[in-house]
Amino acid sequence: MPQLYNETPTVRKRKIVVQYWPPMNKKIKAKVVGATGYGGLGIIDLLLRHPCAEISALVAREDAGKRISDVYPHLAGFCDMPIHAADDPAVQGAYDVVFFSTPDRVGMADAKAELAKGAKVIDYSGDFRFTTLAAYQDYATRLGKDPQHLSPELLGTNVYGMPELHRAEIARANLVGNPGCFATSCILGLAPALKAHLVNPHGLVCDCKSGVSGAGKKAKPQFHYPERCEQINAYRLSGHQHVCEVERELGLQAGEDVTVIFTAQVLPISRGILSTLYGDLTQDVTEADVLDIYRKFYAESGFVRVLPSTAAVGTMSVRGTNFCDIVVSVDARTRKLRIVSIIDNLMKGQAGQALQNMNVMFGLPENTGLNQPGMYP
């Protein structure tokens, strides 16, 4: 798709000023399905600040008939749009982009109709993270879910929405499967090492910790405050849904099958993911060598910051941003590569990456509406 505008950055007093022309006279019209969940709220917050897009419709199964600012009072005066049911005639028109911030099986049921009306679709669930029916069925079966895909004809037209690895394909796509949050941290953390054949592709260890918001908005007994405060626990040890994504994407980088040992843990914090990743080194390398490999790999990826082992960063460093901070460490004594990959699970792990994908799909600079520092402290 042709660029919607060109950009020429100029530097004035250390501040980058971006000039666009021709002026955009038509904003990207966005529809958000699943608007009242954390993922829907995240994309609403981001679209409100986006200079080239506007929210045209909000859809949710619950709270239909209310205003979004009734559900989330912090939006009062910024977005007071009504929430519609999915079958409301008022939201059956054509939109430029539709975000499905919904559980599995919603997007696969409804994306086809939106695509037929000319929309680009970005789906947050596992429905379109896999480009073959066999891969989707493997994913669904591992989770004990229905392996029947409701739109199998769309598989193969979809693209896995990680711009750092699939930028060119996303730019040509009309249907993007937004990656999982844990998968994003693990894949970005290990992709350069596997591409450079620095580590054994088998038995990689992904030790991953997430804030409670990763479980979504719906109340559950295990997330009741007395159950969660001062509590850390591992879960889904029998198999996590993101393992399929991680092994596939890392296998593409390695050029061979990859196996990972994945452990998900939840922390008593609101947001953030910290993944500590380990692999057996196949080469004699120093930390400086690995830093150079990683920085070259992500040279065109402004949302990935590669840091040395001395960097004092954590989940607060990326809170509220679309950045992924990657800390590189080489343990010469054990011949292990250790990578710490840190993201905000609701941003780079969800809504921020979705907006980054929208930018790529519409020919906009990737950081449009996303170029901001974190919330600190």
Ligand SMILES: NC(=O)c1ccc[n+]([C@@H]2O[C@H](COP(=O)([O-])OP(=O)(O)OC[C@H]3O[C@@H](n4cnc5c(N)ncnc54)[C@H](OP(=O)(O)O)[C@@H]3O)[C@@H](O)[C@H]2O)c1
Given for the second form:
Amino acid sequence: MPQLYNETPTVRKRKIVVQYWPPMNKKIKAKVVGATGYGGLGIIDLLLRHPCAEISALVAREDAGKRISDVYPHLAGFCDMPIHAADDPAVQGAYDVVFFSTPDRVGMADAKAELAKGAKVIDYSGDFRFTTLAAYQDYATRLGKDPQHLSPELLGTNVYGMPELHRAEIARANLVGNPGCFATSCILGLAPALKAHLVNPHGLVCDCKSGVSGAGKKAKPQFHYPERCEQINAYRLSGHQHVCEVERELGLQAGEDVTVIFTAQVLPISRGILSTLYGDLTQDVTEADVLDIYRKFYAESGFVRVLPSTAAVGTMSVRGTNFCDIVVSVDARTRKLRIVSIIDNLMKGQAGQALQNMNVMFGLPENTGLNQPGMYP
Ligand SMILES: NC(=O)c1ccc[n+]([C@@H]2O[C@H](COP(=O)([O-])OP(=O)(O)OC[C@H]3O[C@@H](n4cnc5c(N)ncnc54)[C@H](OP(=O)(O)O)[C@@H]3O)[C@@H](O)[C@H]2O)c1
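Same protein, the form predicted in complex with the named molecule this time rather than the form predicted on its own?
Then the entire complex follows, led off by the chain already shown.
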């Protein structure tokens, strides 16, 4: 019999789970690259509370030599592990899982070596969100980055890490590209409508707003407090890099090409994404019909909560959680479907989804270590 762990089943009633990871008595050993950034900190925080995993190595450049609790004092007594440079012999061992919470082009350089040592790899950047070189190059070009992929031979072995849409492939994968944060909110918000051919697949509108932490930890002039605290701005109107993921994933659901107009905006809040999504209805439906379609689509996906238009939810409803709250409404007057899709960009948009992927890759219940209501207000 495998070792059983007693994570209290369960505050939420949806899934009562018994948790194990073979082999017996062995915890999943995790290495976090980019440990000092927001996504690295997020996965550290989650792994500390995970019953079947432990943090074995932390890697970053600037703070190498310090303890992680020197960089983030709130971790003192919970995680005081040293941070190592990537080439430090202390972090060249074999790990069960390696999280690359790093900018584009870091994971693509180093994932191969980790995979060769037997690790499963979860990369947060765009490096492994695309399974063909041409698709990667389209993405990189939009970002103004070098279109040459450093490990093109790995493309095709990777899986897009959105368990709600690719659960079975993720379970078999060794290499997962964690989705973009805006993309997560748009794809989860529109996938059921496209699958059911409820909306015209062209000209879908994605009006997306993010908290400032979406830009990561490093200080930049436009994120200086006086310029940030009372400002809302749109950016990258000429082509946001997440459009490629959104159109591909929604196209897979629709079975045909999909086009979206996508507007990314930054709000003066720390964390959270709220995307308002519009599509032209192809048929006369009521809100009750749409709720039914969405609830059936997500019947096996405990992290998606489908809500009626009267729901009083906002970014605070999902803060610090892996939930995606989807509010459904039908505007009969303009014959449009309107979906409000809300996530925490650092959780379902980043570290939470990465841990959800780890759970699926290791055969654990998907909500292991993630089953929490968050912090309100
Ligand atoms: N923030 C979000 O809401 C969000 C959501 C979804 C996905 N993402 C993606 O997640 C990844 C991490 O984002 P983040 O917001 O957590 O960024 P971040 O706060 O800036 O952290 C980046 C981390 O990577 C390290 N790093 C930077 N360049 C490196 C290099 N060349 N080699 C090794 N380590 C390097 C940094 O430390 P050193 O510079 O000291 O090495 C830091 O620890 C990015 O790919 C981002 O696009 C972010």
